[in-house]
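Okay, so here's just one chain, in structure tokens, the form predicted on its own.
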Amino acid sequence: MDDKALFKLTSGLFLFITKTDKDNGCIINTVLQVTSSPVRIITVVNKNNYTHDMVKKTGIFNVSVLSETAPMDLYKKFGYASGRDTDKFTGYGSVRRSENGILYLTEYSSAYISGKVIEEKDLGTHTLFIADVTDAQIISDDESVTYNYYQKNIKPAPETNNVNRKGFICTICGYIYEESTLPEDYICPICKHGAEAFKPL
């Protein structure tokens, strides 16, 4: 099976917001609205992010959409690094609270949604929550980004510096893992992508 052909699947990239003690976000690629009456989305987010805990203990989040105008910037600051060892948010002022408290971009995005979860589902590596939407907003006309756009315009193309060097190198982050085998169970420490995203040097 090529377990790249997943990669295909058109999905876009979000900024999944909440706080408890302080503000956290992470990216993450799966939002869905599948009700309208009353109106409910899915959101699917890793185990391995703090953003994840922090719903699980609150129950509230927001999304931001993300748009075609983030800059890479914005993916490393809040995909690359964890709020369990930094705070993603400080000197970073393009942001209010929306009604629920919770913080939402207010450039580099189309629009935020608000969230309280009703219910979760254990997938394994990941959770997905179910959740009533309290809030939506327009922020901008801009496209909201696709995976298909971030890889193609705003991912930095890897590094060509690789050739003599052995290893494996995900090809979501372009974290380079230099032993010559991938355990099966591996998670990248950037992107908390599995093993599945990794090709040879």
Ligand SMILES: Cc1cc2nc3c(=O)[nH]c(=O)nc-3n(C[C@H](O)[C@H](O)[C@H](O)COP(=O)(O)O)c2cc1C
The other form holds:
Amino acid sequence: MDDKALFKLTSGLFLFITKTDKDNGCIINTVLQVTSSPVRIITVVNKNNYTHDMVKKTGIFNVSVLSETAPMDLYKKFGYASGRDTDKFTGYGSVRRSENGILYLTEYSSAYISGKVIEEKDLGTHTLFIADVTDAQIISDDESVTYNYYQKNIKPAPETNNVNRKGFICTICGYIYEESTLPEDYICPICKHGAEAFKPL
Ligand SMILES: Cc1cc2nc3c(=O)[nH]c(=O)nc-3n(C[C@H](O)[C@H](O)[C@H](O)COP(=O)(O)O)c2cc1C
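Show the other one: the form predicted in complex with the ligand, since we just had the form predicted on its own.
And the full complex, kicking off with our chain again.
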């Protein structure tokens, strides 16, 4: 099997947001509308993510559909750090609350969708959430970003000074694992992709 074939699947990028005693969100690439009557979406989130635990508690979330205008800083803020260690929304101005009380982005996004979880499925490393859409609004006419666009136009090229480093680089987020062998079940601590996303330096 050629694992790289799976990279040919297209997807968007999203900010998956919820709220308990604090607001938090993380970048994900797995949101899909599955039915239109009723309007339902599915989303799959890694169990290591704090946002995952929060949504399991609250059962409600917003998905901000990221646009091509979203800068790398936004991906770093919400996709490289955990809400367990930092308050990602403190001082972040470009947000508003929707009717469910959860934040959504007012820039760098083309739309937001509010979801209410009706079912969960344990997928081992991840949880699949099936949700009714309770609200959805367009934010801008900007193109929604694709993973491919992010890889080609937003994510910085790997640093050239990596030439003297030995190990494996995550082709998704650029994290470097500095060991001579990469365990088969290795998961990137930053973006949570598996060993198949790594290539030798
Ligand atoms: C481009 C990009 C794509 C990502 N895709 C996913 C994804 O599909 N699923 C996921 O669970 N985490 C994904 N992540 C990783 C989470 O956003 C990241 O682990 C985040 O720091 C978790 O934050 P939290 O602990 O506050 O929830 C992605 C990160 C980036 C930068």
